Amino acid sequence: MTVLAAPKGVAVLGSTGSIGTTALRVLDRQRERFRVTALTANSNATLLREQARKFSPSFVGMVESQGDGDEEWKSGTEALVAAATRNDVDIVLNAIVGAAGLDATLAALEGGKRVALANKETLVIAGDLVRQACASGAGEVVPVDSEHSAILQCITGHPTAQVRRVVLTASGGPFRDWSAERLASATVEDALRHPTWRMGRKITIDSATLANKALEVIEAHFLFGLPYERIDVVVHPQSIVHSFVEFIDGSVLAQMSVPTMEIPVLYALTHPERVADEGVPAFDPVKISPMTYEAVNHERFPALRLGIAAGKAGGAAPAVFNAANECAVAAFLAGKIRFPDISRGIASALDKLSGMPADTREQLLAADATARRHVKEMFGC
């Protein structure tokens, strides 16, 4: 008879999003080898209270708000921080959206806990500052992206000597197909009208401009070590492959699952073993096909390249990209600016702010600040 050993805690900081509401559906089927210890949440106190009353966690929090009753509430940003913390913590799933998930991911690879990324933001802006935690922590990444999670599961047991080039693929979102005319006119229902995943409106929106994939590019590079110019974009509609890994003798080895989330959660908290979970969809070939490949079309989506661009140049130009991006995305959902004015804001501020101090944690997040002010001085909001 195989004995199972103490479940292991586990803090989900983003609860009530996209990520952190999958993650909760898995670990609710994963009882037995998995604890929820903390959660943490920016918006819907409503749900956080309905998780907690359901998982019992030794922890809740709520950055924005407070609470009442028996559990332990903090405000502020202080509370992902004292979640990821814990001493009944063993694994992190970070699903907090954007810069504000870095100072818990940085804190819990120092405590040597295992951070299940799905903040892709805290590698893009201090990447060199997360291998640094992990050294000094013993701590360690595993990505929750689906892209990622795709690599990691080809690779693992080959060392990167091996791997010829990555290739992320890219559903091409909402606006595959259209013109540059087109886009022009594009309101934010369109751009929310994503044709296989359901995703929080920030992270829609990036798919929409391909901005998404240009923070995995980066989050790629830095989660396995690989240079720019071996890591490739192609667009796949269906999102049936996740990603290839091509090696030096010229096999390539790829990831497929249907189009959910649920798959990569699991694996972050598993990674390298396996276990059963009869939550997602067996897997028919013969439903999905045919499965189609296509080149990014850089000219109607420079998102793509711009962030790209700002990786290779390193320094404080990731920072500036990723922090443009939150926040003209936040000014077009606002109804404030006009589709296209996304790129148009971070190829400014990349553009004006690249060359800004980026050794410190405090330089990179004064770089985050500055290229902020500067996307809304630009655009008046």
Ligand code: NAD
The other form holds:
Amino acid sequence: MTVLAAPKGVAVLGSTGSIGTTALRVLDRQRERFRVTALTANSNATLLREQARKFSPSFVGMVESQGDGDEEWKSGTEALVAAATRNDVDIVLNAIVGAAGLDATLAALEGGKRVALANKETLVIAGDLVRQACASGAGEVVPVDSEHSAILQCITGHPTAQVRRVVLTASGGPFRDWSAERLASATVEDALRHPTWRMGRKITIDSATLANKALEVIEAHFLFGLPYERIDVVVHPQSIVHSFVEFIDGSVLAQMSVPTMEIPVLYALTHPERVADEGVPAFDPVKISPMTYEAVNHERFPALRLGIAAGKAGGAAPAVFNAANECAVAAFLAGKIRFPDISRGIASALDKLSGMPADTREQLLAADATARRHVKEMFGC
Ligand code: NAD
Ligand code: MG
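Hand over the structure of the form predicted in complex with this ligand; the form predicted alone is what we had up.
Full complex below, order starting with the chain above.
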């Protein structure tokens, strides 16, 4: 007779977003293994109420929007931390967008939880603090991001010393074949038209500038302890191969699937196990062919190189890169700046602020706030 373990409690932070709703679809199919015990969102209260009725969690938090003032930041963060540290929560699925997800990640790790991390910004701002929180609290980070899930799936069972390098794939976004002149007048609508993934607005713009891939290179550095020289990026417009791992003997493993976040979300919950899920579309090699690859064009997409340089510089630079990007993307989405201004804002903030102190959470948040102010002043918004 098989005795099933009690279902694991899952907190979904950002449950009304793209990853949050994807996760709830997956969790709905896995009710024997997982129970949704906490939900939080800061938008779409109607959907949050519906989700609460369907999953009956013991904690529901409608988090106030994070503004520029310290108070709003606090109230939002406190509710997220409360959800992430509950006794009936074993796994925290952090699907918040941006720096607002940092404290919940740290608190969950210090409380010994698994953090299924979609909120890559957490690792970019404070990768070292996340490592320390894992060490002191015995928690663990398992990536939700499809590229990092792919790498994890390929290296599980192999020591990192056997990895020669990893190659993250990038779709290239909606502007892959646009000229620099055309990019100068790209509209918000153009930038939101992603060719292969349906995602939240912020990450969709990050995919158009390739800032998303820069965040992911830094994320890979901290997750897998690899130096930046051993992390490469290649453009793969079909988004079928989610990343490559090249081993020291020259053999290369890749993880593939149709582009759906349901697979990496489920794997982040079950790693290193795999469990049956009939909900995802079948894989058909004929339908997905051809698969193509091309080099990144750094001249047209400077945000990638800026982000990798910030990662290599370390200290406050990754936090500055992230905050300047978040602020510039918000300004672009609000119609206040042009598309190329996003990377101009990032470059200027990095130039001025990379040397800020970065040893503690408070210093990193100060660098974050200063970078946001810098970008706002630069564009008068
Ligand atoms: P989204 O905008 O669709 O959803 C964000 C969710 O978080 C919403 O429920 C929103 O209410 C909540 N939220 C946003 N700001 C908040 C705040 N300050 N306090 C509390 N709650 C807040 O975003 P998304 O596309 O689901 O992305 C979430 C994270 O996952 C991002 O870090 C993104 O980079 C990452 N990610 C997303 C995808 C994807 O396919 N969407 C893929 C890989 C990684
Ligand atoms: Mg990704």
